[in-house]
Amino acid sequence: MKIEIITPDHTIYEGEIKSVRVPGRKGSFQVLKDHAPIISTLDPGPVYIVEQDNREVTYNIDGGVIEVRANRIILLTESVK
């Protein structure tokens, strides 16, 4: 599945991944391949990405919104630390 992490200034991350775990407003949740479509608000916190080669990448976001649809993830955030 493909993910894009986008701020108002530029794209922070774009690529094919195995999974992502995000800080949802009502608790963190994980998105895997073939996840049901969802739009959710996000709290500030860590975003954990597992890439295709099993490397783990972590970003700290200032909250935002995530959309998951047809194995495509778009995460919009104000800033990434």
Given for the second form:
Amino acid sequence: MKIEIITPDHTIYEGEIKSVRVPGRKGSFQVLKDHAPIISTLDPGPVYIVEQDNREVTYNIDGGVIEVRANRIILLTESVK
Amino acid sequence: MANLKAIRLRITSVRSTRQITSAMKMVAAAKLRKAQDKIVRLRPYAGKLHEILVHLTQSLADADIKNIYSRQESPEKILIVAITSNRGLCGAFNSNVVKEVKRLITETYHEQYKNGNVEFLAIGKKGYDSLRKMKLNIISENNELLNDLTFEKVSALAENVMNAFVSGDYDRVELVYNHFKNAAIQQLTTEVFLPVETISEEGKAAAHVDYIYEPDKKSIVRELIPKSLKIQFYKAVLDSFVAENGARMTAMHKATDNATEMIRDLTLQYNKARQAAITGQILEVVSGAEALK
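Now show me the form predicted together with its partner chain, since the one above was the form predicted alone.
Full complex below, order starting with the chain above.
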């Protein structure tokens, strides 16, 4: 499963991951392999990524939108802290 | 015959001018490349956002897309955002924007201007100075924005403009800036920023995917439109910045060429004068020796 976290200034993160948890508008949710296609807006909050080697990476995003489709995740956010 | 010393001095001075213009050309070229990189990096974000928006709006009725940013009224209060540069020496770059602003207030928005309902927002010192000289109503200047161009700063400004539109301070917001075509050509662009025109681009009926929408299509569209507006604003500022450096590069390239030409002419003149002087001296010596005989 591949994820890209993109801001207008640059691509923050790109790579193969096991799972990601994002702060969805209707509550935080986790995306695992073969997740159903979804488009959701995101609240400001933390994004937890679990990489292939089980390492955890966290980003604090300033809201945004996520699109999941065919094991490709694209997360658009305006800024990352 | 011009005197030798004067010509020599001029050659030296033109030479040092050439050195400066050619250095400025290099700097502009480096900045141009950096700014172009920024646009390239913006593309994935802008592209994806647009894709999602088009995808969503296709499946929504027009009435659902109507939002606070698409209030259509006969424009009474106008805001013109003039994007120029902080520094000169870039050809007609800034004066083109000022000219267009003049055209807007004498033609398109003449009525509103007479009623004092046209206001200006200047980005870039050069434009600000010219507009101020024309005694126009400038609500704010944002010159330091161009020194360190980041999305964060530009989007804060865009948000102010959008809020002013939503609260009814303006009925129409236009951007005037130079679009970068290539290093030699800048295309003056006047673009309606607000109100939003409906997103009409027909996506190739994208392979239909049944997405889950959270919270729901309508709210997603409502949330994404301001984001895409900010991107549009940022794109315009970046575009203008790239064009500025392209214009400066071209202007400095021409200046360097002209200086080289001038040095050539002056050197020729100098050598002629030198030869004439030598000839004169020889004549004096020879005629002096002749007279002694």
